[in-house]
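Below you'll find only one chain, the form predicted on its own, shown as structure tokens.
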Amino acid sequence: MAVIAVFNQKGGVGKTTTCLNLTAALALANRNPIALDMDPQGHLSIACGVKNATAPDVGMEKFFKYQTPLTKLLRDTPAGWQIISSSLGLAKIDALYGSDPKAATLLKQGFGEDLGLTGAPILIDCCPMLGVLTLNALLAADRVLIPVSADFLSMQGVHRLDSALNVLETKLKRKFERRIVLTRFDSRRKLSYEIFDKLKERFGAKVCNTRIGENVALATSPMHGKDVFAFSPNSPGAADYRALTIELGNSGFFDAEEMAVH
């Protein structure tokens, strides 16, 4: 079983438009994905198109107050791969756990009592901030994809977010494995190409080579509660999060031989 954290602090990087699309590309690859969304905000959970997914006291609010088992709480979406889906209710989380020191390892104390016997991939959106719920998710995790914006306040945050996770490894006394993919691409730009030369100058190997570029399909699919391969299978945004997929499958951050998504 795979865990990976989708994070970024700064907003509007495509964390979850990437979290949304790689599991969905993972489902049509057949690797039975669950996705848990960890953002209060609950866009993934709309953005999937699961009815009433921010219900009051459902998915992963439920989890953490009353520790309900994680598999009752999945959820299939209309593309077939399934969610435990987020609610407002998880912003309280952080001041019901806050002074709680063992709070951090509740979702993988969850893991490991349930969903870990089911070997799928999970992925999880995480909300953008270092708080409870992030720890949880980033000690449940043993991999970290990192999406970044072709911005360049975007690239400076994500200087600061390597460092916060080194220090987490240093206090933890343990490794994140993680990734960097370059999202909203656009290649008529010239800073767009001089970012991606910066980024893996400074972090080689750790940045994806496929980009994510600006694509009308991607903004709009999640209006209409599908991933970009249930709205414009055929768009650009669906070739580019296939091809990353696929190259991170190939690298083994699935925990996958060689994938074939259709």
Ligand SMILES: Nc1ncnc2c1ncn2[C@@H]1O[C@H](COP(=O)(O)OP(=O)(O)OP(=O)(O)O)[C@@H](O)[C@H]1O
Second form
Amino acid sequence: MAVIAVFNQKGGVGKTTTCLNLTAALALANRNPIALDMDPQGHLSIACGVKNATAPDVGMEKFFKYQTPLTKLLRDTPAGWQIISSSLGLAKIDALYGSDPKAATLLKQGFGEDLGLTGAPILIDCCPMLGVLTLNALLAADRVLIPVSADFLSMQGVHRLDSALNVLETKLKRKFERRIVLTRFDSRRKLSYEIFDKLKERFGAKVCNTRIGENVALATSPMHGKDVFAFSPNSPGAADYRALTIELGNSGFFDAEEMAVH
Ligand SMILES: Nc1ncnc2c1ncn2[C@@H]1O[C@H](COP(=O)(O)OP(=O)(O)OP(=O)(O)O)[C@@H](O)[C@H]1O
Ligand SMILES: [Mg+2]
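Previous: the form predicted on its own; requested now: the form predicted together with the ligand:
Time for the whole complex; same chain goes first.
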């Protein structure tokens, strides 16, 4: 089972867009993925079109407050995959557990007890902060996908994030398989290419060759509660996420054999 935390501490770089469309592409490839919304903003829950998406005490909030088994919190999306939704109350989890060191391992334990046994790839949409929620996601995950938008400050942030993951690896005595994906790539801007080249120079094969271009269908589909494949399957955004899914799949990131994404 692959557990993938989609994380970057920088906001607005395409974490949720990437999580939504990768999960949808995996569903189209019959991989039965599960998405976890670990951001109190609940953007993924809203974007995937489930009803009363961010109602309190139904999704991840319920898990953290009452240790409800994760499989009991799964909801079906209109696109046919499953999600555990988020709500604003999730923001209080830090305060609820304070500095209890066990707080960071709750999700990992939860996986061990049920969801992890399903064998489905699990994608976790993280919030843009390295607090208790994100630590839970990272400790439960064995892979980290880092979306980076094609601008200078975003690129700077990756170095810090990479170092933080290195520290965590040493502490946990285990490796995180990592991939960096460049998002909001504007092919008309020289800067976009320069950033891609610099990332490749520094992080080599960890940087995906597929770049996600700036695309209106990607920005619009969440408003309709749809992923880009349901909203505009022939758009450049759909083509980019299809290509990314295949590239990640072929490099073993989903524990996948060769995948056909329709
Ligand atoms: N490739 C793209 N083309 C056009 N718009 C995009 C693209 N990727 C993301 N966006 C838009 O940019 C905004 C931020 O994207 P998104 O919500 O995925 O980022 P995020 O990293 O999850 O943000 P946060 O840190 O707040 O959780 C959204 O309005 C989204 O629709
Ligand atoms: Mg987000």
